[in-house]
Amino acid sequence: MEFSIKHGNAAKAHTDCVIVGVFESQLSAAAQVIDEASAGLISKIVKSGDFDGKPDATLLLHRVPNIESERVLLVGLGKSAELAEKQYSKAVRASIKALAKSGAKNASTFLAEVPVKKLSTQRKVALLVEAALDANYQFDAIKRKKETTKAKKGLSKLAVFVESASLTKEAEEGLAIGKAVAAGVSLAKDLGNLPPNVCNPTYLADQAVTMGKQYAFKVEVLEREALEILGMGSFLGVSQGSETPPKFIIMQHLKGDKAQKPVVLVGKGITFDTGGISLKPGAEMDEMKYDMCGAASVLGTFKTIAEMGLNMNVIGLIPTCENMPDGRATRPGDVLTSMSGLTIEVLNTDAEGRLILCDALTYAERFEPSAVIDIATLTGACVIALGHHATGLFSNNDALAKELLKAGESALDRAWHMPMWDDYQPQLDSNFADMANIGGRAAGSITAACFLSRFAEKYDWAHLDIAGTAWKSGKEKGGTGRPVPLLAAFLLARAGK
């Protein structure tokens, strides 16, 4: 979808469709312009009860008198005093979805002119673009028979109107941010949605290398031999049951001051998780292709900050492998030696994400980071605790946790701060190693975070458990691209943007 920033009269916009907002008790400024030009048509429709302005409601009108556009789309905004970021974003999404079923190819939206609580024009435009591109997303990359009927419909161009020419520069900044975040989200979705026989560790490494060449940042991929030399016995223990070799991807976006300590993002990259010898049930096991969504979110975030040219130092670390059962696979009862030297008794081979992340967290020490954030589809227990709405957030530094929470709120990609008290640590005790890789059923997401915390004691660290937020099941099955918006907002805030 192509975007442009414009300003002008809604009644005179020459386009396939003009999009205007309607509140429950009043018309938006653009809707009033349409109403006056059409001899009160919209007011009559509202008065008749055919459109009430409720949130997400839409009504497509054709050949409205004295309006140059072929169509006018009314979008419900709810109560004007209550319009905030989330409802605004949903209204944009509803408008794009409504036009996807029409013959309109280009449209002019006046939703960026609508006042939204505490939002600047830049932020409104960024949110609008993110929501529009997300609503327009389709994944048919591996379908032989494309959905031709859908391909013929939907918008290809969207003009975003702002109140005056003086806001053009600010709006264009928002457009650039929105497009960059949406590009990162789209990449993360694509990677998650690809089948595991395509998107394997080698594929992820190739994507990182290609992106590094495209955006001129450094990428290094470590193979099994290098991992053995580093002593990453925990990571290698997970990978040894698979015919597909493990990869350790290192990306360096070094656009900040040389003295600036980097933020390190660590993404779990299990491209398929059978559970290993502790085999998962067969039902819905296909969704375990999404167990690399942490890695996908790091790649997506790197695309976003590269598109922005963000003046900051950011390191991306992705340990990636498959968790498969065969004669060489790690068994329950085995003891692995991590890169840190700490030994781990494997009580359940399906608790493998923490085993590859712990070595990556140790590796992160060499960058002397200002903060390390790991992102992982780590525990089903987090889904039980928080459902599919909020990402679980754990941290050894409250200030860092607050930064991430704030970023999540502003990006509509929320997280919830979970406890990680020392009281939980004894659940990881082992009679045969320094620790066990699980702490029992009670507080499963917390003990998983406690496990990781033991490898992150030398820096400020946060852990994002995205098991409930990285993908959707059911009819709308597919990757969500989360938490790319949260991470992008966090990095933008740290860069002072």
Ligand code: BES
Contents of the next structure:
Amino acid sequence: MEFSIKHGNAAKAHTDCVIVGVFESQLSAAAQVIDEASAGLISKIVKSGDFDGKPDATLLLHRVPNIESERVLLVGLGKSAELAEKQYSKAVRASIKALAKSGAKNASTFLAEVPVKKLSTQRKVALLVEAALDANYQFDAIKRKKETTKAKKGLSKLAVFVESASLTKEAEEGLAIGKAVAAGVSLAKDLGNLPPNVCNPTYLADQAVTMGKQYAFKVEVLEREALEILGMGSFLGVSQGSETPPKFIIMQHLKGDKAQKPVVLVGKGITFDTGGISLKPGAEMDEMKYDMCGAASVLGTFKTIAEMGLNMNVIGLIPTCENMPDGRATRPGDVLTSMSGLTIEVLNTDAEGRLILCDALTYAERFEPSAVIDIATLTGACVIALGHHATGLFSNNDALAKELLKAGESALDRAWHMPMWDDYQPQLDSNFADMANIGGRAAGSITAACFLSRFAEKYDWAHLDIAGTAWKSGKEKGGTGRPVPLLAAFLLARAGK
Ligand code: BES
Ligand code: MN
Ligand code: ZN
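Could I have the structure of this protein in the form predicted together with the ligand, to go alongside the form predicted alone above?
Full assembly next; the chain just shown is listed first.
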């Protein structure tokens, strides 16, 4: 979808459709303009009870008298005093979805003119663009009959109207940010949605290399031999049951001051998680193709910051492999030696995410990071605790946790701070190694974080468990691109933007 920033009269916009908001008891300014030009048509519709302005309601009108545009789409905004980011973003989505079913190819939206609690024009435009592109997303890369036929196309052009010319610059900045975040989200969704026989460790590594060439940042891919030399016995232990070789991807976006310590993002890249010898049950096992969504979010965030040309130092680390059962696979009871030297008794080969992440966390030390954030579809227990709304956030530093919470709030990509008290650590005790890789059923997502914390003692660290937020199941099955918006907001805030 192509965007442009404009200003002007809603009744005179030359377009397939004008999109205007209607509150529960009042018209927005643009809706009033249409109303006046059309001798009160919208007021009549509202009075007749055909449109109540309730959140997300939409009504498509054709050939409204004295209006240049062929169509007018009314979008419900709810109560005017209550309109905040979330409802605003939902209204934008509803408008895009409604038009996807129509014949309109281009549209002019006046939703960015509506006052939203505490939001600047820049932020409104960024949110609008993100929401519109998110709602317009389709994954049909591997369907023979692509759904881009005439019947189901959606918008190709969207003009975003702001109140006056003096807001154009601010709106353009919002547009650039919104587009960059949406590009990262879209990449993360695509990578998650690709089947595991396509999106394997080699594919992820190729994506990183291609992106590095496109945006001129450094990318290195370490192969098995290099990982053996580094002593990444824990990561290699997970990968050894697979015919597909493991990769360790290192991306370096060094666009900040030389002296600035980097933020390191570490993404779990299990391109398929069968559970290994501790085999998972068959039902819904296909969804374990999404077990690389942490990696996808790191690649997506790199796309976003590269697009924005963010002047900051950011390192991305992705340990990626498959977790497969095999004659050579790690057994329950095996002891692995991690890169840190700590030994791990593998009591369950299905707790593999922490085994690949721990070596990446040790590797991260060499960058003397200002903060390390790992992102992982780590535990089913996190889905039980928080459902599909919030990402689980764990940290060894409360200030860092607060920064991430705030970023998530502002990006409509929320996390929830979970405890990681020492009380939980003994659940990882092992009789045969420095630690076990599981801590029993109780507090499963917390003990997983406790495990990782032992490899993150040398720096400020946070862990995002995205098991419940990275994809949707059921009829709408698909990657969500989370937590790219959160990570982008976090980095933008750190860069002072
Ligand atoms: N990738 C899974 C976590 C997962 C499960 C994410 C379901 C989303 C939905 C992870 O590798 C795993 O299998 N974790 C185990 C840990 C257990 C063995 C301690 C789990 O959550 O069951
Ligand atoms: Mn697993
Ligand atoms: Zn897993």
